[in-house]
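One chain is shown next in structure tokens, namely the form predicted on its own.
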Amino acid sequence: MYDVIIIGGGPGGYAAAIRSAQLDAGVALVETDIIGGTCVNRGCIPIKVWLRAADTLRRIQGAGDFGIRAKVEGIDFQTIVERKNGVSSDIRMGMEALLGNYGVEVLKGRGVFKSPGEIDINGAVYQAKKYIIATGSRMAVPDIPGLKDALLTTDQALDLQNLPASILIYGAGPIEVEMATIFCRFGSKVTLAAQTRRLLPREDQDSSQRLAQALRDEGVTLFLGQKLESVKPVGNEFICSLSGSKNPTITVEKVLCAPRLPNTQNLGLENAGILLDEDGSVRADDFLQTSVEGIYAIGDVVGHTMQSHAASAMAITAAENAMGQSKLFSFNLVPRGAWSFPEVASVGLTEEEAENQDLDVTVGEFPYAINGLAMSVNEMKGSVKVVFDERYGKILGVHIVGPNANELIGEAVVAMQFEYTVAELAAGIRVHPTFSENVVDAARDALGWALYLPKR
């Protein structure tokens, strides 16, 4: 019998296995596919390679602003794909080696619960004192007439040797925004449509608006508040009919959809008595324990942000609790991010969410446009916004649109984790010139004394 069995070998399951082993557990990791999950093999990492290529092209095309006359002779998409595959392979091999180093036994196959205390893998029964479910999420293509023939999945998109001349991207989440950024930069005519009335609907409204304008500036056509009703072939293209306030039709070569749902199918959860929420995610409490004592769940399978860093952070808490500790997971400290141009990142409550909680909300904001480094490197789109409770000075949320946003948000996570007041954040010192100065300046604006903004 193992101390802990983890089902799923993505970033969450991998981290849970290592942390459990560090706590002297006998650990088995069950994986039906390959180690690394969606993030390493088909998501975060591969997309970042493509985004790096797109950003390199963007910088070359803007080199004239710095007196550099550069010419792009061509784009070798095969090299991008090969690099993407190579990076994923290197990370995966490193993960496999580290699991072996920690003595984690990897069991290949699908883990299916037979009861709360045992699972079946390819006909063999295994037992553990504790279990951690880390099965991630799966593609969930919407049932839209004609979509199947036009569909381009993210898996397929990341292996393209030739990009479509035109594409409709349906959805408003981080994946869709990042894919729109890639296709647009490499010359595709991109239309992004979504039922939601704004991009990244979980984010602060100001962030969504800034991102929307940036995408329009890049050449992306947006149809928000529009539902994709049908897709019909016409020659080598497809006519996409949308319904909403405008009811437009769009003719494109491909349609990309990337919705994902918690991967709870065919796991025998009902045999263990594990309850699901209405959205199909595993129900877990703040200790990440499911409805069954001794069985924990982490990452995409419990919903929330569906980003790999959330799964990895949950993994630590679940593993420590499985080994006898009793730690709460701080859902409010999980940052969110999208690697568009400019980047978008956030942590905590939006201004709207804070107001809906009847808090004494005050905000401070500082634009990149007057940041010295941003002006120097010609990256002036975006701003930093701090939301805080005026009564106690508590930082409720931070929202960043701009270069290095996904790195800078770490400052906000630390500030909130250690319960800085906005005054303490405003008193900070940063190297000049840096983008990080914007975080301090936004806190100062929240208190009404930003040095580099006009007097209110």
Contents of the next structure:
Amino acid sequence: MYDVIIIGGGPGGYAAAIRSAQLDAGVALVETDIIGGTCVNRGCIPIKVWLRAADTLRRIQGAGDFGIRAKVEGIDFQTIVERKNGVSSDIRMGMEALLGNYGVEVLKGRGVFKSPGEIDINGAVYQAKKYIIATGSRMAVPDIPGLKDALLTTDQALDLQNLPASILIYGAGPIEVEMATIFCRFGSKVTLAAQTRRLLPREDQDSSQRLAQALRDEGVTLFLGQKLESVKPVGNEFICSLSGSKNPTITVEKVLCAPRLPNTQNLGLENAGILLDEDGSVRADDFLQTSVEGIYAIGDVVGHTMQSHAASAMAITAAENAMGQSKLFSFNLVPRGAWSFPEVASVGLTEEEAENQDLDVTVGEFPYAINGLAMSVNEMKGSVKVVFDERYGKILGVHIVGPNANELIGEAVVAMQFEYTVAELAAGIRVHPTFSENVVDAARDALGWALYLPKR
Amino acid sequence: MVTEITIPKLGLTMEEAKLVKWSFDMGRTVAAKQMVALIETDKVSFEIVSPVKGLVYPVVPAGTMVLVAQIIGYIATDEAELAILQKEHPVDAGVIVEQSEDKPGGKLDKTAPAATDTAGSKVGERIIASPLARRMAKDHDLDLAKIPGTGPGGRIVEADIQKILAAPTQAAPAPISKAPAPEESEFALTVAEEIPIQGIRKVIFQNMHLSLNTQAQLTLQTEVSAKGMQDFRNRINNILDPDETKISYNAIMIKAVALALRQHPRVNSSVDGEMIKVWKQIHVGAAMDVGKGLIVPKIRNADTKSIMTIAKEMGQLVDKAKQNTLSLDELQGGTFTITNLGAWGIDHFTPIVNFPESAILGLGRIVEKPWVKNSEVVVEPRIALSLTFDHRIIDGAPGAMFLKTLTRMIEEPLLML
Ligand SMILES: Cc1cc2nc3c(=O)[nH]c(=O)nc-3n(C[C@H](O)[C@H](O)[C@H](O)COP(=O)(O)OP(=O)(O)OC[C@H]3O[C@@H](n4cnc5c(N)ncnc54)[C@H](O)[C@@H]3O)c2cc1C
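Please give the corresponding structure for the form predicted in complex with the partner chain, as opposed to the form predicted on its own shown earlier.
Then the entire complex follows, led off by the chain already shown.
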């Protein structure tokens, strides 16, 4: 009998295993595939290698602004793929070593609940006092006539040795936006279409708009608020028909989409009596406990923000609770990120959400365009926006578009976690010149005394 | 490393609990997994066990109302850590040891400090509070020294202030137009005892009111022969081994009710907003009073269980109820309730539905009565049934039909096969 069995060895399962072991649990980690999950093998990490390649190209192409005349002789995609594989396997090996180091037993195979107290792995039955479900998510191909033949999954895209000359990316989430960024930079003709009216619909409207402009500047054609109705082959290409008054059609070599659904199937959830939410994710309360006592769920399988840091943060809470503590998980402190050029990151409520909650909302904003570092390095797109409640100065949300947005958002997370009011944020001091000055300046603007903006 | 002892959340709705007692005085050694404190909610009492071995350092005195996730004390690994704790969280050791369960009150005193009884003892001491909490406290003229913090390390956070703002304070000014005090006269009523409406009493108080206030409750009453059930029970109990649990009338009733519910699913439902939710599962609760007020432990999926199993589970639930060790899971989430007043010589009554369920069956005593059968007066054991249901969603006829199905099974238990 184990103290804790964790199902799934992605970033969520891994962190839960280590944290449980740190609390002296006897831990088993069940994984059908390879350790590292989506994030390490098919997600965050691989796509960052590709984005770095694209960014390097972008900098070389912009080098002329700094007097450097450089010519790109060619792009060797095989090297990108090999580097990507290398990084993934280094991280995976590190994770495997640490699991061993902490005495976590890795059980190879698919874990299926037989009852609330037992799981089956390859026909053998195992028991634990507590369970943590961390089975992640999988790609769910939308049911669109003809799409299958034209489909390029993100898994395939990350292994491409030749990029399609033209591609339709269907969807407006972070993964789609990053894919559009990469393909476009490497010369594919990219069209991005989505049913939602704006990019990153979960984000503040201003962020969506800034990102849309940036993607257009990169050369991406956007069709927002339009549904992909059908895909028809013509020769080596496909004609994609979108809904909408003008019924536009787009001819491309490939269609990429990446919607993800929680992995709740073939897991025996019904045998354990674990309930799902309406969106198909596993229902978990603020302690990350499912509808069954002693069974916790974390990461993509519980929905919310389907990102890696959410999974690993939930893992800590769930592991501590499984080991007898009672920690609440702060869903409102989970930041969100996308690595486009420029990056987009946020935490907390958007301006619109805050207004809908009937709060006394005010915003402060500071554009990168007048930040010293941004001007020096010629990266001037973007802004930092602070949404706060006028009454007590409570910071409700922070929305950043711009270089290093995903690093900067950490400042906002700390501020919100420790309940700084906008006044504490405004009183901060940062090294000059850095992008981080923007966060302080946005808070000062919120209070009406930004030093580098015209008098209000 | 110092380990925090916090109040666990024992159920979805739990917000506070009473810290009944500490098992150890300050500085005593507790073993890992050993009980360190006892808390009591309005539904259950719960033993908090120490996750680690170490020296106990209580911060919140026994008898205090505490909030979920509040830190009530610490476990230090060694004397050195204990000394640090004493510095960081000074408490009057004497106070804690003397505090006991029978200390009156036990209400969350919104103005009393969490750690000690001496208000204002934090003067000159650093109060740890988030900037937002400070600002809110200032805005509302709250004294931070008197507010218990539930953040990391006992830090006062926004939620602590919100909690105080949300609840009406006891010290709230009295209404301006206060009724004049009645003149002292020989007819004036004097109070013999004041019983605070709290704990289980408060839950019953609220639930009863909610039930009648929400539903249109109709009670149908009938009487049936208990002969078949008596024979059935005797026959089975006679063939049981001495160590097997004897079956009770309640167990037979639970089974019969569960089977009747299966045939009349509408009775096994709840109203949720604009929706009638007919439940798939049939969880029958049996109301009982083990001296601490009314509780209703459930037999889950009673329709799928044998009468023997039901009898056994009931026995276990009663034992647990007596020992006060029922878990919340055993008390929540029923779909129908049975209540039996037979032991008190009651026949017919009007039970109140156990909200949010939609029906409840009241059982009277089994009593021998003259009864006309085939034009002859015979003596027969009879039992009265009172079915109350929510007339908003269950019409009279379907309610009566449910009762009919049930009475047939009681009169002829073989129909349960
Ligand atoms: C292209 C792409 C890019 C992304 N980029 C980012 C990014 O930049 N930043 C970010 O934060 N997030 C990113 N994400 C999302 C991120 O990968 C996920 O949020 C994260 O991996 C979720 O972690 P997890 O542990 O919940 O699940 P997963 O990583 O999906 O791991 C679940 C694991 O469980 C295993 N498993 C499933 N069922 C069973 C079973 N029954 N028994 C045993 N094992 C089982 C699976 O094999 C898998 O290894 C990206 C995703 C994609 C697809």
